[in-house]
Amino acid sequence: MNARAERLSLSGRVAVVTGAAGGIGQATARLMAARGASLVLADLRAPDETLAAIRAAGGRAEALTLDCATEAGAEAIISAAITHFGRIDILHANAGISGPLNPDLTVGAADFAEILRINLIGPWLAIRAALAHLGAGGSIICTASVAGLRAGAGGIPYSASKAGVASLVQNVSCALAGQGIRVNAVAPGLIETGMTAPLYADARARGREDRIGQLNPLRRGGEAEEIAELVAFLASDAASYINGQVIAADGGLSASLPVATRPAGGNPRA
């Protein structure tokens, strides 16, 4: 193994991934396992498919079906890592829901609170439970969203919750000063997952699949595996000096103010 591959390796480490039944969580868990990590998978929907895929590839994993955004659930997930593998080195707090995709100004308090509970309080509870066992070299990665960085990429409760995740990792990273534990977040753009499946299905049904992701400079949507690569990097020693950051993986969507773009050297549009 060359030096670069060794720094990217997760061999001998134990990772917890919430929201592991599909989408980004599933892709991340499978990639971490392929790079040598032992996994504890958790989701409200049984992560059996993820578990089977990891074990079929020769990896080590255990799975829990529970609500990740409760104190009891968070404690159970971390306890499972200690019970089965003796430690925890990596936490990917990924579980989340979208809520209404449109900027609905009539969302009630209960619905708003539920989105905040799952998307923001859930990661906090997982972090708090993990900190009792994480040591120097530990890595926490939360799933935020470009919707938490700018308006226009998601519903109001979802966007507010993901903005909270961005603030959470910044504040926790600073609160852990001197302990050698890194805390970061990934901010995906439009990624094809179960959460975005209705949007993709509608575009395809109307023959407008080529317009998916048209607002970003890459002019396409992303894949869960592309986000998994970033998460696995942040979990590894290759990212040893990256801390307190929210890193967008959005095809360039958040790089620009809203403008009518054109290819370099092209003529301005009338």
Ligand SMILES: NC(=O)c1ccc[n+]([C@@H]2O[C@H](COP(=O)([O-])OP(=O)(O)OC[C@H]3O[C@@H](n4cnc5c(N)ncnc54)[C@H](O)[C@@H]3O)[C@@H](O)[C@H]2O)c1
Second form
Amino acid sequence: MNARAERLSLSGRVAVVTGAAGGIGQATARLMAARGASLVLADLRAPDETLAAIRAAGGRAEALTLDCATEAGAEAIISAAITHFGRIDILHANAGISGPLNPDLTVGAADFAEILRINLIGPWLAIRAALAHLGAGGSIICTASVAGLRAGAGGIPYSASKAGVASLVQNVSCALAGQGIRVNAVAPGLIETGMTAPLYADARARGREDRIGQLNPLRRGGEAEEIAELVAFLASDAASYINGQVIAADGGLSASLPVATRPAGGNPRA
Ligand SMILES: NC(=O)c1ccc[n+]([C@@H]2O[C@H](COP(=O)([O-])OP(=O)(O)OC[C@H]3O[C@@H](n4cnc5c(N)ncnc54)[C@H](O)[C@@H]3O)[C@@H](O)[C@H]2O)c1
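Here we have the form predicted alone; I need the corresponding form predicted in complex with this ligand.
Next comes the full complex, this chain leading.
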């Protein structure tokens, strides 16, 4: 193994991934398993497909079907790592729901609270449970969103929940000062997963697939595997000095103010 591969290796590590039944969680779990980690897969719906794929590729994984955003659920997923593999080194707190995608100025308390419970309190409960077992070298990665960085990329409760996740990783990373545990978040842009399936289906049905992702400078939507690469990197020793950060993987969407652009070489002021 060359030096770079060695730094990216997760051999001997134990990782817990929430929301592992599909989408970004599935891609992350599969990549981390391919890099040598043993996995605990947790999701509200059975993560059988992910489990089968990892085992078929020769990896080690166990699966739990439960609500990760309860105190009991969060304790159970971390306990599973200890029971099955004897330790935990990596937590990817990724499970989430979007709620309505459009800004709804009438959303009520119960709907708002449920999105906060799953997207923000869920990661906190998983972090809290994991901290009882994580040691120096441990890595926590939450899935935030570009919707938590700026307005316009999701519903109001969803966006607020993801802004909360950004604050969560900043605060927890600082509260863990001196312990050698890193806490970061990834902020994906538009990725084709179960969560965005209706949006993609709608665009395809209207023959407007070519419009997907056109707001970002790469002019395309992203793949779950592209987010998994960032998560697996943050989990590894290759990211040993990255802590307390929210890192966007969004084709450049969050880099710009909303301006009308011209083709390369054109004068945008003309
Ligand atoms: N797809 C995108 O464009 C995009 C962009 C930014 C951020 N994200 C975030 O990425 C994360 C993963 O979403 P995805 O895009 O892969 O969508 P997805 O719907 O494919 O995956 C989300 C998973 O979370 C699970 N889940 C929901 N609530 C749960 C709970 N209480 N307990 C356990 N599991 C639960 C779902 O069953 C599902 O399998 C989410 O946090 C989402 O907000 C997605």
